[in-house]
Every structure is written in C-alpha cells, then in structure tokens.
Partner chain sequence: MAFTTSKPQVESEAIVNWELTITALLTLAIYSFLYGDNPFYRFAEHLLVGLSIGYSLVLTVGSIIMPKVVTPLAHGDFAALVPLLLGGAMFLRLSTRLGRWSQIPMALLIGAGAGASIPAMLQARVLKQMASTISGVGSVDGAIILMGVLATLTYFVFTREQTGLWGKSATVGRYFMMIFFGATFAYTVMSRVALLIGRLEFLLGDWLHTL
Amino acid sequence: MPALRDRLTVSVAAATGAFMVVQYFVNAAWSDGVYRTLLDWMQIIFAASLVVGVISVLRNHLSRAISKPQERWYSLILIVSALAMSLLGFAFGAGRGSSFLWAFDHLQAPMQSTVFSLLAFYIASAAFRGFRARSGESAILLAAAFIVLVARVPLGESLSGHASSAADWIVNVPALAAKRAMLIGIGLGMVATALKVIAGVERTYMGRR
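With the form predicted on its own in mind, please provide coordinates for the chain only.
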C-alpha cells in the first residue's frame, strides 16, 4: 500500500505540473476550464491546510504549556487568543462594527506595529556590522549605501543637489541589475525544482528527504 500510495501521489503531482505548463501554450476552452477548476481546488486545499495548521499550533502549545512551566503563560495566551478570535468571528461575524474587527484593530494591529517597529533596531545593528570597509567590495557597498541614505533625508538634499541624482542612479542601474540577476536565478531555480517534481525526483512534499 505505501508503494501504491507513493506512485499515485507522484503521478498526480506530475500530471498536474505538466498540465499547468502546457495550458499556457494551449488556447482552448477545455484547457481554461480545467485550469479554473484546479484553481478552485487549490482554494479548498488552502482552507484545509489552514485548519490543519491551526490544530497543529494549538496541539504544540498545549503540550508545551504542560511540559514547560517556564513558557506556560505564553502558550496559554496564544491558545486563549486564538480561541477567542475564532469564537468572535463565528458568533458575531467579521463585518464592520463587529467585535472581531474591533479586537483586530485595537489589539492585533497595535501589537503588529510594535513588533515591526523593533525591526528598525535589528536593521541598524545589521547595517553597523555589515557596512565595514574590510575589502574593496565592502568599501563600494559602504559608499553606495552612504550616498543613498544621505540623499533620502532632507539634510542631504540641502547639502548637495546632485545627491538625489546619484542615489537614483545607484538604485536604478547597479542595484536594479543585481536585483534582476537574482530574480533570474530564483526563476531558474523554481523551474528546476518544478521539473524535478514533475519527473518524480523531488519528493520532499511527501514528507521525506
């Protein structure tokens, strides 16, 4: 049975992947219909995986609350908050003026803003460690970052009118070229991974190495 199940899983993944590639080159009504059907199935799979993820998080934190007393309160707060938001959403809806939306706007949004505001300190710390002229490449990076940072504040614009033009050139020419190169590499990696999945070589999605 496990071997049959593996073959069936690989066959479904290969057939789905191959169809998603071919349908871009086929201009037919049946191809568009099958494509839209697969998109609908993807939404169903996403909803089911979301339920599985929530159950997994609740189980893990429940066991952590029992086995790790020093982290018990954090896990209990997460469990109670998740259940409370779920009950508010199912009982009163998520529309305008609902208790769910009030809790989201007055609890979730401020906490999320607070966490993201702390990222500025981590970014400053990483920049301090990274922007050190230890080599020629790091010196070029430091100079480019300094020009861009100075040009993006009012003081830099008042000191020199060429600072903004230099910063725009750095962002639009060398930085954009490096970004496009990275995107091309990412795209090639995605294509290679997709071909490995279609060919049945890559099977990590089945929970195996």
Given for the second form:
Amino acid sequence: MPALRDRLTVSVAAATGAFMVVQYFVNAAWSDGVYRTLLDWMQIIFAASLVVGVISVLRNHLSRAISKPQERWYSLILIVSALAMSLLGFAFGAGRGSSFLWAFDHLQAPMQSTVFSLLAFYIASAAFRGFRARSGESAILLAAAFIVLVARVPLGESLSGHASSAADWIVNVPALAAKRAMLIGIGLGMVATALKVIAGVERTYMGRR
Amino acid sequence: MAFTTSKPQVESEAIVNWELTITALLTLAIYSFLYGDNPFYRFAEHLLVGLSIGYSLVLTVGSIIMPKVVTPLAHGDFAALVPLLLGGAMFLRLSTRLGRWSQIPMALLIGAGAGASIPAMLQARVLKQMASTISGVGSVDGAIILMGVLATLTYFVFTREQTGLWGKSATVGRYFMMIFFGATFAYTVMSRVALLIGRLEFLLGDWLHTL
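Now show me the form predicted together with its partner chain, since the one above was the form predicted on its own.
Complete assembly follows, chain above in first position.
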C-alpha cells in the first residue's frame, strides 16, 4: 500500500506539473478552463493546509498549557486571542467598522510594525560591530551602504549636491547588474527544481529524502 | 447647538484615548524586549501570534473557501466536491496512522505549482532580465550593467574552477554583488528606521501629545 500511495503521489505531481507547462503553449478554451480549475483547486488545498496548520498550532499550545505550568498563561493567551479573532470575523463580519477590523487596526497592525521596527536597533548594533573594512569587498559594501544611506537623508544633500545622483547611479547601474544576474540564477534554479519535481526526482514534499 | 454637540465629542475623545492607550501599552510591551526577554514581551508576542492566526483564518475562509467551495455547492455545482475532498485529505495529516495520505493533495499543489512556475520564471526572471540587459548596451551604463551581469553569473558557475580569466571575472562579479548588498542593506535600514519613527510618532505624538 505505501508503494502504491507513493506511485500515485509522484504521478499526480508529474501529470499536473506537465499539464501546467504544456497548457502555456496550447491556445484552446478547454486548456485554459482546466488551467483555471487547477489554480482554483490549488487555492482550496492551500486554504485547507492553512486550517490544518492553525489546528496544529492550537493543539500544540493546548498540550503545552496542560503540561508546562510556566508556559500555561502564554499558551492560553495565544489560544484565546486566535479563537476570539476568528469568532469576531466569522460571527460579526470583517467589513468596515467591524470589531474584527478594530482588533486588526488597533492591536495586530501596530504590534506587527513595532516588531519590524525592533530590527532597526539590531541592525544598528550589528552594523556597529560588524561593519569593518577588513577587505576590498567589505570596503565596497560599506561604501555603497554609506552613500545610499546618507544620500537619502537631508544630510547627504547638504554635504554634496551630487550625493543623490551618486546613490541613484549605484542603485540603477552596478546594484541592478548584480540583481539581474541573481534573478537569472534564481529563475534558472527554480526551473531546474520544478523539472525535478515533475520528473519525480525531487520528493522532499513527501516528507522524506 | 454648541451644548448638544459637545457631549458626544467628549465621549468620542475618551474612546479614542482608551484605544490609543491599549495600542501604546502593547507597543511598549514589545519594545521592552530591548531590555531582555520578559513577561510583558511574551504576553504581546503570544497575543500577536494568536491574532495573526485568527486574522489569516478568517481571510482565507472568506476569500477562498466560501466563494470557491461553499457558494458553488449551495448552487448545486457538485464539481466543487473534488477540491473539497482533496482539501479534506489534508486533514489526514493530523492523524499519525493516515497522515501519509495527505501527500496526494500536497503533490497536486507542488506539481501544479512547479509546472505553472516554469514558463512564468523563464519569462519574468530569465528572458525579460536578459532582454533588458542587452537592449541597454548602447550607453556606458548599459555596458557596465552587461559586464556586471556576466561577471556575477560567472561567480555562480560552480562546475568550473574559478582560476585565470574566469576567476578574475568571478571576483569582479563579487564586487558587483557587494555593491548590491550594500545598497539593499541601506534600504532595509531606512525602511526599519521609518517604521521606528512611525511608532515613536504614535507614542510621543498621538498618545502622549508631546510632539
């Protein structure tokens, strides 16, 4: 049974993957219809996997609340807030003026932006400790970061009238060249990985190597 | 007239201050992590994770499951049963005995995603980037970009030893990448500092009215 199940799994991945590639070159209404249906199915499976993930998180925190007294209250806060937010959305709607949106605007969004802004302190601390021009490459990195940073604040313009155009040139010429090369590399790498998935060589999504 | 409008205004200000105080206290609870891990931070952290879970669940159900499964089924379109069954199979992952069967809908998700990404990636990440690089060669900046792209690409060729002219090209490619990393670092710093300024403006201006 496990062998049959694995063969079925690889066949599903190969068939759907091959169809998605071929349909790109087929100009027919039926092919477009199947393509859209598959995209819808993917979204539904993704949504189901998200619900599974939510259940798994809640289950883990429930067992943590039961077995670890020192973590109990934190896990309960997580469970209660997740259930309360879901209840607000499902029972009272998520439209303008709803309690769900109030919780998002006044609790979730400010906390999220605060968490991201915390990184400003750690970046400053890491830059202070790590930014040393020990080699030619690190000196180039330091210089590029310094010019772009200084040119984007009023201090840069007061130091030199060319600061802004120098920063623009760095971003639009050498940095863009490296970015393009990396995008090409990433694109080719993703295509190679996708081909391995379709051919059944890459099977890590099945939970083992 | 002035008397009738003044009372609701005071009530609304009180509500606004109450809302702002909750937001401000949660903001301060998260910033308390700068001092070290503490119960206030952990409270805010778990609250944020819980709210995010609830938010994504409501949005996912509202934007995917309702219009693509529930509504078609309610209108007698039983073709929606197929993805419903596939999505339902994902729940087998929660069982230790039947968990392996969830790899079939996962295979559809991964396989179809891989297939759809091949033309998209080739188009957007490879061909368009190559076309833009080659079309700008007429100018000095365009020539520098072409040189930078080729040099950086040589760095990523791991099947050939990086010695001689090839090695020199890879070194130049590394310099181009360092410039990119430096510029990206600068933009990351600016975006995080902008968020920090926003939070400080909220705390000192909107909440405490000291700005």
